[in-house]
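The chain below stands alone and is given in structure tokens; this is the form predicted alone.
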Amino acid sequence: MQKLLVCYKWVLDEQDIKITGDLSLDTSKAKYKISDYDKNAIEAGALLAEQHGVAVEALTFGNAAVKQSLKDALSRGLDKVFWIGDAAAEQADAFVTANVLAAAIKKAGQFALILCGEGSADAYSQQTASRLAVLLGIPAITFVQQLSITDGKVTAIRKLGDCTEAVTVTGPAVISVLPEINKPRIPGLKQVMGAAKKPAAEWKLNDLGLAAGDLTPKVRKLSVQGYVMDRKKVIFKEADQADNVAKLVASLAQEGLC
């Protein structure tokens, strides 16, 4: 089996973000971290690599701060990280992000699987895996909660609402994983110290051969505002679900929402 690749995003820690009086976000004291969803993807890649004796590498695209992520990422079982730090990432939407990652993957070589989190902890657009698959011309398997490889065939259990779907594919493929697929490891001192000796390769955005249109966002972010819930929480617990629905509709109508 060929080596594996994991895509991850370096995001602001939402626990450090404060909502001010005018609902704007105060990020002045917020630290960065690997998106929690992507930690599951990294763990899935590391476990598969350990089980099958193959290498697992990672790719990330972010602003200049993304360089700070390398040691943490490499301490989680990865063998190498490719990173692209550019100010364009500040305004990049799912379209631009996928274009950059796809171009970098083509430059990095062949991979049996490309793993992503189901979404990022900031934008949570849930589009990266699907867009990557289209750009690379390979299958996408999304919302995966179980993943295994036997005799070169990838078997994935997808979570679809209140049911599941088993999918088998012969790679390469792009796979997005759900948080319940695993519990990300907490690197120990040995892993953290060892990460400093692992390779990391920086690529400039200009090295990827992308056209200006590939780097022009389709979605323009005007501002971001926090959300404060001011509505009283009401739980309807009638035995008959029809009664619960009727009470819900009546409550919404009372608030002028329907």
The other form holds:
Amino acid sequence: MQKLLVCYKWVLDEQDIKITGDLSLDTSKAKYKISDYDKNAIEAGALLAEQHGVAVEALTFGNAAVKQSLKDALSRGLDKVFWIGDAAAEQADAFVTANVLAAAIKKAGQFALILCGEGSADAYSQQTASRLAVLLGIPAITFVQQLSITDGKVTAIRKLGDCTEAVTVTGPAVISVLPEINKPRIPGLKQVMGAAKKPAAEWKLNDLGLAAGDLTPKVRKLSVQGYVMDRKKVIFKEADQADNVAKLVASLAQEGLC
Amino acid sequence: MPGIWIYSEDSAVARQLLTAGLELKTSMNQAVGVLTPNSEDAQSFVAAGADKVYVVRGSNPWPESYAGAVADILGREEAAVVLAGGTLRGKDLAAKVAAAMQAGLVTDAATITYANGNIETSRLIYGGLAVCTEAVALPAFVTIPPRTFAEAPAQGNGAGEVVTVEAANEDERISVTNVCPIVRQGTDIAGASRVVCVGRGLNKQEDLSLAAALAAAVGAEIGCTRGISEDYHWLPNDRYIGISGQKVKPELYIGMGISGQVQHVVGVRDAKVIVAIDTNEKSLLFEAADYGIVGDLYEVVPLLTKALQK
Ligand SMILES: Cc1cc2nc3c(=O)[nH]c(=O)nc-3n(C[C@H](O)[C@H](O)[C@H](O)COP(=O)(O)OP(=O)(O)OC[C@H]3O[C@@H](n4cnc5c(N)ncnc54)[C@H](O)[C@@H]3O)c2cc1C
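Next up, the form predicted together with its partner chain, please; the one we just looked at was the form predicted alone.
Let us now look at the entire complex, which starts with that chain.
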């Protein structure tokens, strides 16, 4: 069996993003993380690689900060990471991202499977796997909750809201996995130390042979505004809970709810 | 025909998108067409105002296998705007067709308008923390979640034409078997009018009885946060609420022992009244609540249940 590839995105941790008074986002305190959904994809790749005795590599496209992701990624069972750190990633839409990833995949070699998370924790566009499959000319199996390979055949159980289905593919494919497929490992000290010795290959965007049009986003951001809930926020916090409950019940009665 | 094209494997969703499509028809002054794999529903789209309907008929019943045929038709028609139903199958197909047509695609748009020669959309990002407004160059693809719009009503005087196209949608690399409907336990919480929701403030599975008693007192369904179903398996996966789970729109939501992180709260934003019960005054659920009690749910919930039973 050929080696496996996982695509991951290095995103701002939304828990550290603050909404300011004018509803703009303050990201100055926000750290980056591997997109949560992609941790499941990495785990799925690492498990399959262990089972079948093949290598599992990863590919990421981000801004210059993406270099900081290598250690965490490599401590999660990956053998190698290809990374492209370029400011173009800041404005990239799913069209550009897929063009970049597809060009890099062609350069990185032949893979039995290409794994992605079902969406990214920041933009959650849920397009990368399907777009990559078209650009690479291979099938896409999206929203997968169970995955196995036997005799070169990939069997995936997809979960699609109101039904599940089993899909079997021969030959290479792009797979997107749901968070429920596994529990990503928490790297121990040994894995983290080991990661430092594993290879990472940097590629420049210019070396991928893409035309200017391939790198021009079709979707442009016009504005980003923090979402604020307009709620009453009447909070009862006396020591006497019977009293708090009585006040809550009175409020609910006023709302016509009891 | 340039113009606005609609695709969904689910005909009810396609009729909802027609409502959005007909609005764009007015602002863009272009015709509206529908592509459907469901020949039996073609007339319903014409009746609801479609100027043209393509019935795409292939021998492979897998909805995802229609991407190539859909891309061919949209390419030939030089589509300006494509609205696709935001089911998971629809998102998969839309991304494939957009890739084939080298087009931009916005996922899960909440609003859509035509402005300055582009399609403008708004959608949630960062797990629901922020709203992002975007401009998509034509041809512009947009997926719209089911039930965002009401179905376009039949007008009775539809004059649109129906054309059937054969699709070569067999792919010997792929075989699909075992299509199983997911059997839900109990009622679907997405449609519940009242929801009592438990978080990891609950110590053990048996204590779900506390929530059950409160739910019985107010006539609610029980929901939970992701950890309760995915990590602890105390409730089935279709009971958890949030960005990756169910979106609920009840008149009353009571959350207990929930820290209120955005990925959960985004699923209850449409609730009419939100009540939070949590020991931690800083729980973000209080920020999202109409009413709250700072306290131990083991003390508060039985008192509240008793008071509401009366
Ligand atoms: C990409 C991504 C997607 C996600 N999608 C979802 C999703 O769809 N749905 C979802 O729910 N989560 C989702 N999450 C997880 C989410 O971010 C939170 O981690 C989760 O909602 C927290 O669950 P919780 O509030 O039950 O637990 P915790 O965060 O552990 O909070 C427990 C709360 O209980 C309180 N508490 C403890 N003891 C008591 C007591 N005796 N009485 C009263 N209160 C008590 C604590 O003060 C605390 O506020 C997602 C996360 C990511 C990164």
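From a predicted model like this one, the values you see are computed outputs, not experimental measurements. Positions refer to the first chain, counted from 1.
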request  = Please look at the two rigid parts the chain moves as between these two forms and answer whether Gln241 and Thr142 share one?
outcome  = no
remark   = The rotation of the smaller rigid part relative to the larger between these two forms, from C-alpha superposition and in whole degrees, comes to 88
